[in-house]
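Given next, in structure tokens, is a single chain: the form predicted on its own.
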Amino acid sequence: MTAKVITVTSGKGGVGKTTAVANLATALAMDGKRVVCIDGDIGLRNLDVVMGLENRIVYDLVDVIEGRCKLKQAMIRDKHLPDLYLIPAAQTRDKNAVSPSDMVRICNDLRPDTDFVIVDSPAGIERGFRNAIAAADSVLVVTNPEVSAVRDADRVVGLLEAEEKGPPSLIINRLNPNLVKNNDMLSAEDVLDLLGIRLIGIVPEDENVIIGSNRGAPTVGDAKSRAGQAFRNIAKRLQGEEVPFMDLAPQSGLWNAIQRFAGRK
């Protein structure tokens, strides 16, 4: 067992990156994989809340790095999935408390006993971003289908390629087919044209995502949620499975184009 380290990042805040991490990690654990999430957003941790583990924190990532605890002491086991763990970020420190080499060391220590290590990167392109990508075997870029988010994502894609961590794969989050149809939102094809990277998933707008995040219960556990299904499909693709994209807007012909962009036609 040698873990694959996946960093999930974005250029712009608020696009649903942390929610994506929680849902993908949960979906992978539901598939029987041993998964460790690392919250790399030092000073602004949120992954613990989205996963419903905020009341279980004793030690955090910086405690491990500075030697106040062993790595396993900082790993919080999920309430429902015995092979899903979280290493939370420190809330009272800044991003300079962690270096890229620290992240590489921690991820390497996790690799022998884990299938996936998923790192939640802070938004933006500063020190925290460089820490989060340091150990990555692959990177997922999350964006919303809006101009400002896509522009920031494009900047991140360029940085990843400069750091030899690219090309990343793309998750388009919170796509609303009705707004796309009315030309009030960028289509998935528009986003793909602008970014020019491989598509790994499209997550439709779904109020169940917010409800699940507020309850500390990722929406992948809800069989009726369209967003939950989308995240489960992305998790399958991360495991190398060929899974067709959900048909969100069949009347537009858009999804044939998306399958083509994703290399599935």
Second form
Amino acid sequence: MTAKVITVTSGKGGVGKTTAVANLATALAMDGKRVVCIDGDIGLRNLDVVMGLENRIVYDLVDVIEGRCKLKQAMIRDKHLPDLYLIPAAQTRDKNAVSPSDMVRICNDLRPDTDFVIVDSPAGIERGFRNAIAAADSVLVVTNPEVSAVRDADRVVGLLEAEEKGPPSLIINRLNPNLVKNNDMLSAEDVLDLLGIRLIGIVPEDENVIIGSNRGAPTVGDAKSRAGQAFRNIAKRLQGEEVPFMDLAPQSGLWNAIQRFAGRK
Amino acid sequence: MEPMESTPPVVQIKGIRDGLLVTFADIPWEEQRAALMQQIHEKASFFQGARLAIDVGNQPLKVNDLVDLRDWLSEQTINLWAVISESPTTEHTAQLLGLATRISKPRPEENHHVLDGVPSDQALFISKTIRSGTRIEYPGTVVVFGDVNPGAEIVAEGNVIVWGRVRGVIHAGSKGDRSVFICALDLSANQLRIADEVSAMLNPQKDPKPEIASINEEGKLQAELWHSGETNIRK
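Starting from the form predicted on its own shown above, please give the structure in the form predicted together with the partner chain.
Complete assembly follows, chain above in first position.
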């Protein structure tokens, strides 16, 4: 096995990077892949919380880098999926405790017996961002259909181009089809039109995501969740499968009700 | 910053983006270290609070060597953050201590193009989309084959021609030339400037058409639809 290292980044904070990492990693592991997530947000760690692994942390990324433990010791196994691991960030240090070459070294150590290494980038475009993208084979840029988030995503895409990281793929997160229909939200087309990069998934707004994050159980595990379905589709696309995009047309109350009645939703 | 004149050839100190970079001649580590310490003693105020990267050449350094140096430096309020070496041992040691082993690349130059001494009759041709955070300055005409996204800036002493959509800031005639123009396939910019005239009231159009902006007879910056033959009139 030679792992593919995928970094999830956004520029702006709060657009759903960590949620995307937790969900994609879980979806890939559900497909039988061996997955390691690395929380690159040193000092503000929360991937462990979203994945429900907070109370199992003994060693973290900085412990590995500074030689206080072996890489394997810092890999926390998921509660349900035996091939899903998390390397948590250090909470009591800052971004300067990690260098880009450290990230490259750790990812290279993980490559031989892993299918996917997914790196959660901190918000911003400084040291933490540079660490997170250092080892990336491909980059996913997460944005929301909001002008400020798209502006920051554009900046990040520009920086990735300058670093010659290859063209990133785009995840549009938290799209609300009803708001788009009423012209109260940027549409996926508006966002793509500006960024001009490959779209790998559109995740509809879904309250199950928040519930899942708070419970430490990523939404992909919920077969009924639309956001979960979107993340599962992205995971398939990351594995090279062609999956059609979900129909996100706003559903009228009546049609919705009929579908629910018919057990399709 | 230039290497300091009084520096003996054993140690060279120069300013880099992330602080100071010290490079040594190819001599044993003890001598390198002694020379560095001497430099720091002599110029204590210069080094105070500095962020230091050292390039030790191919000296193999052990954890103790670096820990001693790091601790000594931190007593002098100097922060050792990077150790660069061709020796794998030293690299490994530095990584164990959480020190960087590579100085980050200089800021990508395309984020800030300033080209001097280019004759103004030569245009700068850019064949890609200019993204947020990018600023292009040029002492002549700029031609972009691509979009100019929101948050990007083009500052040209001459004309600005965009074969694409403009949604960032464009400043043509930045040194005061009022005869220049800005034209684009879709001029939905949030701000246009020619010389010292500013226009901020450009409404995005439903059905964009090529437009050209210039300073009209009343001295106002004005954008109008482009018609063929326009360029002849303008000349």
